[in-house]
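The chain below stands alone and is given as C-alpha cells, in the form predicted on its own.
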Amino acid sequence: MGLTGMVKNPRWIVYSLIFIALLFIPRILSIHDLMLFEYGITFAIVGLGFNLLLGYTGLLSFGHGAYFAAGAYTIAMISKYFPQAYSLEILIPAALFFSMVLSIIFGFVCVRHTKIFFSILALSLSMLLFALLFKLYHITGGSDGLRVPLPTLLGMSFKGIRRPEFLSGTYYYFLLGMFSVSFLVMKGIVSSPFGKALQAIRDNEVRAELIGIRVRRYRLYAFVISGMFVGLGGALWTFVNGHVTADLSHWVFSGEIVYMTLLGGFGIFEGPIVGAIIFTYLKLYAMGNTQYWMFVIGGTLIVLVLLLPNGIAGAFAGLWTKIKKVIEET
C-alpha cells in the first residue's frame, strides 16, 4: 500500500506507529514485563489464525490447542532427535509444515460437520493428539515434556548467553518481524475474495452454495491456514517458554485461546491481538494474587459476555464509531 493509500486509510497510520512504537520496546520494559509480553505477541498471532475459523467462517473449535502443540513440539523433537538442524530458519518452516499436515488431517474430519458437531469433533480429536504425547513418554517425554534451548539464526550462535538476554535482544526482533509478516499476511486473507468468501459461507452457507462457493473445501482451506497460524505462534512460543509439555493440546488450553478471541473481540480483525496481550497479563497475576485465580478468570469472562458482548477492542471500535457520527453531524 503506498502513501496515498495509507492517507485515505488512516488505519495504516495507525498501525505503523504501533509497530514504531513497538521497536523500542525492548528499552521500555523489564526483562520480566518484556518476556511476559512477548508471550502476548505468539499468543497474538494464535488468535489471528484462530479468529479465521471463528470470526470469519462462523465455526468455533475447541481443540486448536493440537496445532499450538504441533508447532511447539516440532521445535523440541528437533532439538532432541536433530540437533544439527537446530536453527531458526529451519525450525519455523518445519513448525509450519506439521502444523499443516495435521491441519490437513483433523481438518478433513471436522468441516463436514458445522456447529456444535464441528466443536466437540475438534475437541476429540485434540484430546486424541494429548494421549498420544502423554503416553508416548520415551519419545515426547510423557508429563515431563522436553526442553527447549536456544537456536541458532543465520549461523549465528546463542551458546553461553542466557535466555533473558537472548528474549530482549535479537529474538524480540525476529519475533516482531514475525508477528508483522502474519497480521500482514491475515490482513491479505480475509480482505481478499477468499476472506469474502469466508464471510459468505458465515453469513449464509445455503446461500454461499448456490452462488458457486464450494463451502466444505473454503472450510477446509481455512480450517489449514487457521492450523498453520496457531502452529506458528505455538513454535514460537517455545523460545520464550523454553520448554513443552502434553498440556499445551488438552481441552484446558484450547479453551484459553477462545477466551483471549473473545475477551479482545472476533467481530474486529485487530480484536483477538489485543485479547491475547490482555489476557497473558491478567493471568499472570490472577495467578500471583490468589490461589482462586480461574474463578477471576471466568467472573471476567461472565462480566465481558454481559457487559461487552463485542470484546474490548470491538467497544472501543463501536465507541470511535459514535464520537465520528457525532462530529460528522455536527
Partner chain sequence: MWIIYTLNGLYFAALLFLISLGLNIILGVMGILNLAHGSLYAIGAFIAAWIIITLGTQVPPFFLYVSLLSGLVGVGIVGFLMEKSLIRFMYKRTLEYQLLLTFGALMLLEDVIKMIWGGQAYYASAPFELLGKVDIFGNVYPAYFLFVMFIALIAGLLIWLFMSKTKLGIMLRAISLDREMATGLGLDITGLSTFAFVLGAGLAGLAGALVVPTTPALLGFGHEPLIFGFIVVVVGGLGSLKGALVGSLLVGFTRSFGIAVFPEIELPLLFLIAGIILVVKPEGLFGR
Second form
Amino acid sequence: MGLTGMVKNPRWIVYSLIFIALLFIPRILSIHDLMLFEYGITFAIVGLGFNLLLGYTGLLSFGHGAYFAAGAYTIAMISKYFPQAYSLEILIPAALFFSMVLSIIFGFVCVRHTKIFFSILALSLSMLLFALLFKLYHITGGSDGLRVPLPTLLGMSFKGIRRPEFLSGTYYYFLLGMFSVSFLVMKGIVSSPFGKALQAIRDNEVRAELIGIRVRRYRLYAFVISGMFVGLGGALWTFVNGHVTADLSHWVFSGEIVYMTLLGGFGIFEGPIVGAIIFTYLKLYAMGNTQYWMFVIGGTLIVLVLLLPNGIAGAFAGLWTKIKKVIEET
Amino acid sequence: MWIIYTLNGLYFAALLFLISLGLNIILGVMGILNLAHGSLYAIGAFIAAWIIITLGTQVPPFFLYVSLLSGLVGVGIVGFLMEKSLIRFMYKRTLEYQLLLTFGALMLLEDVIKMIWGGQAYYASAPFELLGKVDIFGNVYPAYFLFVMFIALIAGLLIWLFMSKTKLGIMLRAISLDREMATGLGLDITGLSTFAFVLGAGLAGLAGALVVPTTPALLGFGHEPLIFGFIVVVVGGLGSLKGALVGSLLVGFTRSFGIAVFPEIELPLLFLIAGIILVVKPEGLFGR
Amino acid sequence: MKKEVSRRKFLKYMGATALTAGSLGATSKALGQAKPIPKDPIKIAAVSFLTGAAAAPFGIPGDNTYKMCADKINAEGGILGRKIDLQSKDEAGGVDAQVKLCRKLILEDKVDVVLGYISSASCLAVLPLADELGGLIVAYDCGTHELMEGAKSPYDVPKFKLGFRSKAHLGIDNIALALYIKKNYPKINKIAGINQDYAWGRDSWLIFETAMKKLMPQVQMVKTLWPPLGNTDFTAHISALMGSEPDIVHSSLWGGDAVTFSKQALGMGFFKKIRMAYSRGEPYPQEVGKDYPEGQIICCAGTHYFLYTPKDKASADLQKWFVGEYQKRYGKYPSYPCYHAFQAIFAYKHSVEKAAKAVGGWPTIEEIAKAMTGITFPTPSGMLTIREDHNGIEDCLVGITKLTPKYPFPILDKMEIFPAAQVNAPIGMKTVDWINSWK
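Form predicted on its own done, so how does the form predicted in complex with the partner chain look?
So here's everything in the complex, that chain up top.
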C-alpha cells in the first residue's frame, strides 16, 4: 500500500484521529488512571508482537513472559551494574537485543514443533528462565526482584522528579511514540510478502511448503520478531512499574498475555491493543473492589471463550459487517 | 544417609507420578493440557483435610486412612461437573481456546477454594502422626511416607492393568493413538472423554489428599506441583503413561540429590536436565 | 431503545468520572499547608496478609490488633478528636500487585497513612513509593535490614523522607541468637541453616552467619539450604541437614513452612541430634501445641512475649491491657505481629499529636514525618524509639522451649534479654559492617 493509498483508506483516517486523541490523554485522565493507561499501552505493544505468532502464524506460546522478562531485566541489570549507561536511548536497543538473543535460542528449540507441543515447550523454557531469575538471588534479587530508578533521555535527567510526574509528562509521549512506531512496523510486517507467507503457513503448512516457503525458518523469524516486540513492551513497562520480579517469566504471566490477546480478538490486527488496555483496567478494578478478583477475571475469560471467541474487537467487527450488509440491502 | 535421600526422592516421585499420570491421561485422550490440574490437586487436599479435621480423634484410625480416598472421589465429582459444564464444549475448538478455558478454570477454582474454605491453613496431621516412625538401617523415617509410596504404586498398577487388560482401557488408548480412527470405529468419544477427565482429576485429588497430612492446606497449594507436573510431562513425553513414571522418578531423584549436593541451584538444575533431554529427544523420553 | 439508555448511562458515568477527577485534583492542591483539624475520620489503610500462608500466623493477628487498637483510640476520643476509619487490605497477590495497590491507596483513595507489610519483598518494593507518590507509609512487620540501610557505611539517613518502619529489623533477632548461642553452647562447632529463598531468609542468614563467624570463629557452616516460600515437602532438606551433622540449625522459616518443617522433622528423628535456633519462632509453640519439641532456641523478634513484663510502668500497664484484651477478644495470647501492629498505629498517633503541638492544627504528612523521627513512646513490650534513620530499635528476648503444666504448649525458659544497644547497629552504619567491626 502506497502513501496515497494510506490516505485514501478510511482506516488510516481513524488511526490518525485516535493518535491525536491520545496526545491529549494526560490532560483528561487522573494521574492514577493515566498510569494504568500506560500499563495498557505497554501491553498493547506486547499484544502486537504476540499476535504475530498467534494470529498470523498460528502458534500459541504459553511462555512469552520470558521475553517480557528479558526486556525488563535488561533495564534492571543495566541500572544495577552499568548505571553510567542508564539512558533510554541505550536501554531500549539493549532490551531489544537481549530479547532477540533469548528468543533466537528458545525459538530455535520451539519451532521444531507445532500445536500443543509448541505451547508446552515454550512454557517450559520460560520456566527455566524463571528458575534462574528466582534462584540467582545475589544477581537478580530472586523473588524480591529489583527496583529501577528513572532513566535519562538524550542527556535530560529526571532527578528530583517524582515518578508520577515523569510518567505523566515526558515518558507518556515517549511511550506513545514507541507505540506508534511499533504499530506502523507491525502493520508493515503483516502486510509484507513475509507476513503473507506466515499466514499461508498458518492456513496450510503443507501447501506453504509446496509453494517454496521455508516453513521452519519463517516460523523462527516470526518467533524472534514477536519476542522482540514483547521484550520492548517489557522494557517500557519497567519504567511505569518501577520494579521487576521473577514472576514476569512465570507461565501465569504468559497466560495473561494470551488472555488479553483473546480478550481483544486475535483475528484482527487491532484486537490485542484493545484487549491489553481493557485487561489492565479490568484486573485492577477487580482487584480493588473484591477479594475474589481471580473469580471475576477467570469467569470473564470462560464466558469469553464460550460466547465471544473473536474477542471484543472481533465482536464489533462482526457487528459492523452485519450493519453494512443491512445498509447495502436496503 | 543415601538410602534416606533415595526414599525422599521416591516419595516426591510418588506424588508427582499421581499428578502427572492424571495430566497425561487427560492430555492423551482429550488432547487438552489441563492448566487447572494444580487447583484440582488443591481441592483434593482441602476436602481431605476438612474431613480428617471433622472426624477428629474420635474415630478408629482406619477411617482416617479411608477418608484420604475422599480426595479421589470428591475431585472426581468436581472433574465430572467441570467436564460436563465447560470442557465438553472445547473438543472441536482450537488449541488457544482449550488452554485459555482451563486457565480461566484455574483462576475460578482458586477463588472457589477461597470462598469455601477461607484464607486460613488447615492442619490435618493425624494420619501422619498415627503411623509413627520406622527404622531403616539406623535412620528414622516416617511410616506415612512409605504408605504414600505404596498407594501410588497400587494406583499405578491399577491404571496399568486397566489400560492394558480392560476393554474400556483399550478404547481409551485407541482414542489417544488416533482420534479420527477411533471415531470411525464408532467409539463413544464423548462418554470416554468424560471418563478420562474424571479419572485424571481424581488422581490429582488423591495426590492432594495424600499430601495434606504432612503439610497444612493453604491457598495457592497447587502452584508448585503443577510446575513439577509440567516438567514430568515434557520430559516423559506428552500423553505417555510410561513417561509419567520415568519422568517422576527423574524429577524426584534430581530434586532430592540436588538439594543434598547442590542446594543453591537445585531448581535450575532440574530445568537444565529437562532442557538437555528436549534438545536430544524433543518429543520427550517416551513421546511419539 | 435499550441501546440508547445504556449509552446515556455511559455518558453520565463518564461525566461523573471527569467530575471526581477534577475535585480530587482540587483537594490535592490544598494539602500543602497546615489547616484546622478536619471533622472527617482519618483514613488508615492497614495492609496485611488476609489470605495465604502468612494469613493465619501473622496477617490475621496483625489485622485483629489494628482493629483492637483503633477501637481503643476511638473509644478514647480518637486522634485530636478525629476518629479512625480503618481499612483492612490484603497483602496477597505478589509484589507487583502491592505496588499497584499502594499507588491506588495514596493517589486514588487518598488515605492519611498506610500501615502495613509483613513480607520483606513487599516492603522493599513499596517503601520507595512513599517519596515517589508523596504519601506516609509505615512498615510494621517486615524484617530485612536492607530496607533502611544505604549501599555502604556510612550512609545518609533517612533513606526515605516519608517512609518508616516502626520496629527493629531482623538484625536484632539474629545477633541476639548468635550471642545466646555463644553464651549457652560455647562448645559447639558445626552450624547449618535453612532459610526461605527471598530477602527475609537470605538476609537473616547473612546477619547470623556474619555474627557467628565473629563471635565463634571456630564454628563451621556445614550446610545452607534455600527452600522456596510455601514449600510442602521438606524431607529432602531435612535429610540433607541431618547428613551434614550440625549441632545447631539456624532458621527463619515462618508460617505454614515452619509448622510443616517441624512436623516432618519430628517424623524423621531430626530433633534427637539437632537443636533448632529460630530467629522468629515465637508464634509456633502456641500454633503447634504440646507436640512442639522442647529445647529449641527461640527469639521473639524483640521483647514481644506475652510472659514478659517491661521495666517501665506505662509499658507494663499497656502489656497487661494488651494481653488481657487480646485474649478476651480472640482467645489466644498475642504473638509478635500483634505487638508490631500496636507499634505502627501508635507511632502514627503519637507523631500526629507531637506534630500538632508544634504546628497548632492538623499537621501535614511532612510535619508528621518530622515528628515521627526520633519519637519515643511506651508499648506493651517496652519503650520504643524510632531513630533518625526512620527505623525502630528494640531490645531482644531469646529463650528455650520448655513444657510446663500451666500452658498447653511449651513456653520459653532461660529467657535472656539483650539490650537495644547490643543488637542494633549505630545510625548510618550497615549492620554487617558494624558486626565486622566488633572487637
